[in-house]
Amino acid sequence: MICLVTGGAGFIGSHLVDRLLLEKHEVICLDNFDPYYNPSIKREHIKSAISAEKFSLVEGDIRNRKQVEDIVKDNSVEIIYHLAAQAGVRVSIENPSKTHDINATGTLNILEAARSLGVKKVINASSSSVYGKMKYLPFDEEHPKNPVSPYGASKVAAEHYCRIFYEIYGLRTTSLRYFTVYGERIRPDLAISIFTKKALNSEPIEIYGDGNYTRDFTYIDDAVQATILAMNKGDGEIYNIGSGKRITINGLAEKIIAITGNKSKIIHTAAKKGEAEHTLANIEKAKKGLGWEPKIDITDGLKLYVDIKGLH
């Protein structure tokens, strides 16, 4: 298959690129290297892919509709893995317009190009942030969508566009609601990255609020496996992609400290706005529809990640 991976130099995107190349697909990576975090980190992510015969990098932006159409047309793209996004709840609160432009309008550009140029399928990266205010746990895919940040709202919009393009135009789409993915190449602004760096240096770990809010963490290999499976399954569907388990942020910090064997102290500061209180995925639909199941639990995943960070 000829695959376009938008946001292919990012955390999940670069792992997906590596997997697609390993499976002998042709891969075009589209990334704008936004300075949301250091672009050199993203370039390091795709360093090994650059030398691959079936890999090509296009530096561009999904907000540029003509550029997206040209990439799809010139490369006869068959599958689009759409992972490009303005990530970050707090960033979306500071700049909701940019978040909307990238996550909603950018997704519409991808879908329009796919529809008009005969792309076989679009797999859309969504987020557990679409749920927002908790009515019950675990979240199943039918749980009300009440996002508590512009980021979550933009992901709801993107999902609806994917659904509409499937129902009205017959464009095959699948949306995957990732629950806090972590592992090698994780974004430097995410908790596991920050906590691990602090713990390895025996520095205090800062937790916003009381730390009793919970998260469902998904190891990167599990997330990529689900994404690959969606190439041929789940047309018109939305799936939760999580571990089906949760841990408090206090518990996460304590686990990382224990794994590193260091003596960092935990300190609590004021809570931040826009953060969901709890996340927990019901993954039964993904098990049945995609034939997918997570393999790596939080303890083993953190050990793998700490081992990698400890080597650098």
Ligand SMILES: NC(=O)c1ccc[n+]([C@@H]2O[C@H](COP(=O)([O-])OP(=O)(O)OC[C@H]3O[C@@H](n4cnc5c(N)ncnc54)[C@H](O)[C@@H]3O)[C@@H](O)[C@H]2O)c1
Second form
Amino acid sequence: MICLVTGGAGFIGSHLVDRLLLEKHEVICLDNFDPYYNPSIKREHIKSAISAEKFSLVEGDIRNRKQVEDIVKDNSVEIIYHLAAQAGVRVSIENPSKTHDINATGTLNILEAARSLGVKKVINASSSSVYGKMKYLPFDEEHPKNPVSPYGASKVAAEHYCRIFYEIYGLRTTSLRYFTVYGERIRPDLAISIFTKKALNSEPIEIYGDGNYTRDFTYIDDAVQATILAMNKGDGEIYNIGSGKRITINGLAEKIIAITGNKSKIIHTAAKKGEAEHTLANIEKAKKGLGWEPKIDITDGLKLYVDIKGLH
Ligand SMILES: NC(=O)c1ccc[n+]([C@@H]2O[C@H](COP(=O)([O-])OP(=O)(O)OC[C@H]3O[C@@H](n4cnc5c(N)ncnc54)[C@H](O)[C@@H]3O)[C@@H](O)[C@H]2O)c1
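The form predicted alone done, now the form predicted together with this ligand:
Then the entire complex follows, led off by the chain already shown.
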């Protein structure tokens, strides 16, 4: 298949690129190396892909519809894995318009190009942030969507566009609601990345609020596997992609400290706005619809991650 991966130099996107190349697909990576975090980290992510014969990199912006259309047309793209986004809750609170432009309008550009140029399928990276205010746990896909950040709202919009393009135009789309993904190349703004760095240096770990809020964490290989499976399954559907288990943020910090064998102290500071109190995925729909199951639990995933970080 000829696959376009938007955001292919990012954390999840670059792992997906590697996996698609391994499976002998042709891969075009579209990324604008947004400075949200250091772009040199993103160049490092795609270092091995760059030398692959079936890989090409286009430095461009999904907000530019003409550019997206040209890339799809010139490369005869068959499948689009749409991962480019302004990720991150806090930055969306600082600049909601940028988040909307990239995540909502950018997704619309992708869908418009796909529909007009005969792309076979679009797989859209959504997020557990669409749920926001918890009514019950675990979140199944029918749980009300009341996001608590502009980021969550932009992801709701993108999901709806994907569903509507399927229902009205017959463009095959699948949205995957990833629950906090972690592993090698994790975004530097995510808690697991920050806590591990601190623990490896025996520095204090800062937790916003009381640390009793909980998260469902998904290991990168499990997230990528679900994304690959969506190429041929789940048309018009939305799936939760999580581990189906949760841990408190205090518990997470304690686990990381224990795995590193270091002696960081945990300190609590004021809670931040825009964060959901709890996330936990009901993954029954993805098990049935995609034939997918997570393989790596948080303890094993953290050990793998800390081993990689420790070597650097
Ligand atoms: N990491 C997680 O825990 C998580 C959880 C839920 C959903 N997601 C979603 O998964 C996707 C990938 O997330 P990630 O953690 O790998 O983030 P990331 O920031 O590492 O990757 C996103 C990539 O998109 C690129 N990008 C940003 N704006 C762009 C634009 N206008 N045009 C082209 N490229 C652009 C960035 O440069 C970056 O390389 C995103 O859609 C994110 O919202 C991630």
